[in-house]
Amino acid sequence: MNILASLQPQLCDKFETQAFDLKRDDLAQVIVEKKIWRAVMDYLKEEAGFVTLLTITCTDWIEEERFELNYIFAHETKRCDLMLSFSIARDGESVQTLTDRWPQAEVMERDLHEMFGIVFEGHPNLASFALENWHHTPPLRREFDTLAFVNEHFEFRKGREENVDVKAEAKRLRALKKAKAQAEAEAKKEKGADDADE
């Protein structure tokens, strides 16, 4: 049986999962509420043998006023992944630092600090990551604006007035290209109809 397939019962009997989700042979996800996030966590770590932290992602549900949090976990010996998730709010909910778990997570928790505004409590260093003195908006939250922050901070096409439309250049680019083989098709058509004269 597929480790990922027989970790599902394993998973539903030891906690209250929300959902199991076998995306691929090699993938699944597991969702649970975030009270509970830390205790499976340790379970898959310690006890299902998923040791390496691959990445943290988040999803941002403006509708539903959440984030999602995604854990990214490789097996120890197996070639699966599984993906821990939980929602916290999209506003003033912290979540606790997996660094004493995973040392690689200070750099992945500090990039989710300065693109979502997520605080990691008890994160040794959430000063700015790769946003250099970014007084706004954090950029990938959905309400962030990113038309009318470039025009706002930035002199948009100043000193690239000769810039053409991308999408009109190509598509008239297209256009020569379908009107230049449509040319040598029609010249090799009459070549073989003074060909056939002959």
Second form
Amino acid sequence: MNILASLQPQLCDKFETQAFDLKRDDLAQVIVEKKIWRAVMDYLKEEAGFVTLLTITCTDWIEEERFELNYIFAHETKRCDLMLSFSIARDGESVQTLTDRWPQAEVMERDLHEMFGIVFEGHPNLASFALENWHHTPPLRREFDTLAFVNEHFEFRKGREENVDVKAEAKRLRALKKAKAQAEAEAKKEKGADDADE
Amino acid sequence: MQTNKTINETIKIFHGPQHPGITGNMSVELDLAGETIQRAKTHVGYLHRGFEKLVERRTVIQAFTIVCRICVPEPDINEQNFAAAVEDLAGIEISERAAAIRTMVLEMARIGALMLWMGGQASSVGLDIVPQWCIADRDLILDLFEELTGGRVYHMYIFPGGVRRELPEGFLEKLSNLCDHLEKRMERYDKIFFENATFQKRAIGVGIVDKNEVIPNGYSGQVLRGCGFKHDVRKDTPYLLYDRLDFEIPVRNEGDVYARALVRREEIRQSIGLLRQLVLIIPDTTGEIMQKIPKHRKFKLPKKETWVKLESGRGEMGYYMAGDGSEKIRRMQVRGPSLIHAYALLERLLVGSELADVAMIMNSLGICPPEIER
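Now that we've seen the form predicted alone, could you pull up the form predicted together with its partner chain?
All chains and molecules follow, beginning with the one already shown.
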């Protein structure tokens, strides 16, 4: 029997899950409340065989004022994956770290801390990951506007002095072409009239 | 005098980001006692282009043009993952023919990526003729890509809904000839590289991965198979046409640099075999190469989340994607094998090894920095 289909009744009996969404044969999503996520995760790891932490993702639902955290686990047989999801407030809510269970969580949590500003309690070192000396809004939050940031911090290059305005130049060329065509048409017309006179 | 002694016990040097022995733009901070590494720390941030943020501001089709840039040696895996995630969210089913052509493209890209790896691995031990051969042979694959897609490096061919063009006339014949050529070349590569005494002396017994860590820490690809675990996403959760194709998962038990190299050598052979099967299968496949998809501005993804993954030339590559009912993608996260290999694995493997082996160990893990800082 499918691992995920058989897991569903066990997990839903044992814990108060908000939803168990069987997305495909090899993927399911479990949505829980934040207070029980550690217990569910322990159960998944110790008893259900989801021993590998593949990644941690975060989605910013700014209109609902929440972050959704997704912990994606792989089964020991590698035949299916499970997403464990729960929501936290966008500001001021911290999450317990997973570095005590999986060493790879260290870098994933650093990444999320830098990109979303989520604090992971008990993390050994939430130092910067890919950005350097970043004091602005964490960049993957929805309120961070890339274009506004660029306009504020950088200047657009003016380009060479002999550069022409592309739009104006195209307009001028079109007008020139039109005038030329018109002149040609008129010349032809006149010529035609002359031929007829002769 | 005592203080001077403690200061001189270790020397800190940076291996990269400008270093011929580093794969891409990243650096490893090393504390050395003599030639032996006491502590290693990975640093990234030299290549951060913000793909995940760029995608949020664009429509599905605009975002598609960005994703292939996440990996230069093997861009098609990103296109396939992106397309698979979008199709999963939007409920699009691709035809058998499109799936077969996609499988062919992915296998061609895999051989290309493994050829590049071979070049890098050989030059990290000082065998400088091998990279020149590899680049020349990879170019033959790129020629075929150019004929098929119009692009040599970035193809933008695997599109949500199918593939963008039908195969040109005589393409499969050319592919079959290329397979013959590569098979012959592999014998020469065995002699000059895999059976080379220099490489064997340097690589055997170096960079041994602890087998107990492999599964829980999520190592994948050749690291996993080099430690004796018979896992491959193509077999475990088959996608596209892989469940109809016949291939083996090569496995070695030693867990060192040489074992990973031999696994890769066998994978090139298996991929050539897969291409030969596809040459026979593709003419009989049916269906439109491209399904009807909504127009650019009307291509909206429902409020759902998904996770897709595939086997790249370096390991397991996954995409998480969430739609929000609009024409833009709410969130896309790229999870490449390199993130874990460059941190959780490399930092441990380097401790106790020699400075001269750093480049070789890095290459054998197949680390690709653009995947780490998306």
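Here the rigid core means the biggest group of C-alpha atoms that line up within 1.5 Å when the two forms are laid on top of each other. Just so it is clear, the model here is predicted, and its values are computed rather than measured. Residue numbers count along the first chain shown, from 1.
Participant: Superposing on the rigid core, is the CA of residue 181 displaced by 2 Å or more between the two forms?
Facilitator: Result for residue 181: yes, a 2 Å-plus shift.
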